[in-house]
Amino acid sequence: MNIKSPEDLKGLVRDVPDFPKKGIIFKDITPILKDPGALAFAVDELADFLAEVHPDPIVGIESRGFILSPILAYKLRAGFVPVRKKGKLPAETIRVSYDLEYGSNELEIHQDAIFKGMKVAVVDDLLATGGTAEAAIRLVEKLGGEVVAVAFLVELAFLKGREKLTDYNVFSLIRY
């Protein structure tokens, strides 16, 4: 498919409905995942806004954030750090508790993985009510990184998740 806007990139956005539980409508990315074009084009335009503000690390958050922060981290040669969530990962961690829009859960970071004065970028597939994000960023903040953006491929912008994000340097790529 031949991709020239985010608008293109939306028509590839599919809606599961009842996932992950029943009344969500899901916004499945794997089409846009699968078609060169367009994961090219989501690729060049998030690393277009990050690139602004070069950031050390990209942090990506699991899971789907994880698809498309080592390929920006890759592309702006900056590190990949990832935040997990409770149990997930293998050294030392911080942890925070946070809401999201089906129930709440804890993500993790390792204690050696930013370090004051370090200029980070959040990246994740979605924002939502923007809790998992708002959780990423206290994360990074704890260890004395300094957020200087905050990355999204869709943006579900009736849950005002950006609401909790107002202090921060925002950007999404589709919006709904």
Ligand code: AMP
Given for the second form:
Amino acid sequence: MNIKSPEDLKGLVRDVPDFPKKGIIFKDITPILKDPGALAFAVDELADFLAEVHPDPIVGIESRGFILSPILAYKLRAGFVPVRKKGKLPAETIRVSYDLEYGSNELEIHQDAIFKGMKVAVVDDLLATGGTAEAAIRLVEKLGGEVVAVAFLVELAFLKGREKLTDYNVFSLIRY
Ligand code: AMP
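Give me the form predicted together with the named molecule now, not the form predicted on its own.
Next comes the full complex, this chain leading.
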């Protein structure tokens, strides 16, 4: 498709009601990913934002954050570092837990993935309440990294996730 604006891109996001559980409207970005023009537009816009702060590495959050982050890292000639759910990373990790609507979740990063003073960008597919991004930021900062940017393809602004990220340089391409 000929995608010229974030609004065009928004038209490709698919709402899937009651996934993964009742009451959630899941924002499915796979129609963007499979369209060459849309994927290129999304990556180029996110890369333009990130390029200004020269991040290295790009930290991507499991699981859909893993789709765009390595593409962005390649484009910016930065490295890619995964933040994963508990128990998935093989070497020594540090861990943070954060609250979900019901219960809690834990994220990990390899202990040697970030050095003190590194300028890091955190990337995920979607910002909802902000708990996930905030947890990833805490991991980076525990290792001494400086979070210079936080970028999302989609932001559910009505959930006010940005209010958890007021100290950071936050960007999103598509907003609801
Ligand atoms: P949060 O911690 O509330 O900001 O949730 C963000 C994380 O949950 C991201 O990794 C998203 O992939 C996922 N997520 C939350 N809500 C949705 C939604 N409505 N559609 C798609 N992904 C979502």
